[in-house]
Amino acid sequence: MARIAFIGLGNMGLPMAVNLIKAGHQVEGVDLNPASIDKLKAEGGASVEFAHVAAARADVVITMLPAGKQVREVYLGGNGIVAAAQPGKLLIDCSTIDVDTARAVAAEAEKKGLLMLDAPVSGGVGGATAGTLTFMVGGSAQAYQRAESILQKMGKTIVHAGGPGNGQAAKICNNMILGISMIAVSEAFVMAEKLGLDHQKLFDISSKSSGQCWAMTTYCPVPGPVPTSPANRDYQPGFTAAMMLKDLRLAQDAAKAAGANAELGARAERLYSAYADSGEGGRDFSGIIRFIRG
């Protein structure tokens, strides 16, 4: 079993780290929130004050951080992970960040003789807790082979998307689809309401025909048809509107850099920006239907 440094024990990172402990790994956590550290210790983990200290003695380093800025600081700063880790060690960044940062960090890690993967996740807090996340992985085949058995302790679906940065590319493309499709499903239900069509009737039809999609059948934005969706809990978040907005902005930045046309993604970004600005950034992203209703 591996000695793992896990940096970033937030809503996603903590349950992921706990699943590694349950699998028999020795996990040392680093986080600015003492409550998160206490929860990790209660599950059998240990704590380290600084990321570079944990990285220096770990076999594997896993990070789950808010944005590209923090990833650059933690990996490439003066006391960063890349400087502290010994050649041959495995680094896995599970944050959702911009592709350029992922590739820049991977390039510096490679110069040091480290194996680096970007491995953002899909599945939300529920998937992190249950160990059923989807990992979209970018990096070398050698690094992927080293990491696969560890990622399998935290996720159900592990896909090697290609070279450095391709995990992030896959994540932002996927979430652009999700943001757009949730708006489409929400607009359809609002239109159905105005036309006098019952929510359940629309769901029974669309969930079995050409309108079927994940936003409809798993995360339906109206109460009733899918009992496990946040709509039945006043849109308490599994994945917040603010997080969706972050991913849509990353997608727009990537589209501009690549010269790709993503007009619907741009419209979705603007709508989620207005929704978050209305004070609902902490709600589940499926709550956009309430904003669409006006």
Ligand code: NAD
Given for the second form:
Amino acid sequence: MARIAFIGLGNMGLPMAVNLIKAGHQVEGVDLNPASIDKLKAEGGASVEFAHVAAARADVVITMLPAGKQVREVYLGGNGIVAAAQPGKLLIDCSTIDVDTARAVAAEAEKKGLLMLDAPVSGGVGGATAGTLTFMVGGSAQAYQRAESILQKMGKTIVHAGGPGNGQAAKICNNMILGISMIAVSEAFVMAEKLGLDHQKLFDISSKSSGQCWAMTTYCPVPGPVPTSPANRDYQPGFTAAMMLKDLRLAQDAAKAAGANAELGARAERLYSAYADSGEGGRDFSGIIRFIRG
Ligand code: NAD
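Please move on to the form predicted in complex with the named molecule, as the form predicted alone is already shown.
Below: every chain and molecule of the assembly, starting with the one above.
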């Protein structure tokens, strides 16, 4: 069993770390928030004050941090993980961040003789708790092989998407589809209301027709047709509008840098930005239907 340093024990990181403990790994957690550390300790983990101290003695370092800024700081800043970890060890960043930062950190790790993967996830807090996350992984085949058995303890679907940064590329492409399709489904339901077409009738037809998509059948933005969707609990998250906005911004930055045409992605970003500015950033992203309804 591996000695794992787990840095970033928030909504996602804590349940992921707990699944590693349950699988028999020795987990040492680091977080700025003492309450998160206490929760990890209650589940059988250990606490370490600084990331570089945990990284220096770990076989594997996993990070689950808010954004690229924190990832750069924790890996490459003063007392960073890359300087502290022993050559040959494995680093896995599961945060959702920009492709450029993921590639820059991986390049520095490689110079030091470390194996590094970007491995962002899909599946939310529910998937993190149940150990059913989807991992989109970028990095060398050697690093991927070393990581696979560990990722399997936290996820169900694990896909090696290519070299460094490709995990992040897959994540933002996927979430751009999701942001756009949630808006499309919401516009359709609001239009149906105005045309006198019942929500359930539209669902019964579209969920079995060419309009079928995840935003319709799993995460339906109106209450009723899918009882487990956030629409049935006043749009409590779930996945917040602020997080969707973060991912749509990352997608736009990547599209601009790569010269890709992502016009609907840009429109979706603007709409989610206006929705978050209306004070609903903490609401589930499917609540955008209320903003569209006006
Ligand atoms: P979160 O804010 O709950 O957790 C982040 C944790 O990192 C916090 O506990 C914070 O104290 C800690 N932290 C920040 N800077 C640190 C530092 N320098 N050293 C140590 N700890 C530090 O966020 P989350 O919801 O767990 O999301 C984490 C990542 O996963 C994000 O990149 C997010 O986009 C991505 N993600 C989240 C979801 C979701 O549904 N929440 C789904 C998929 C992906």
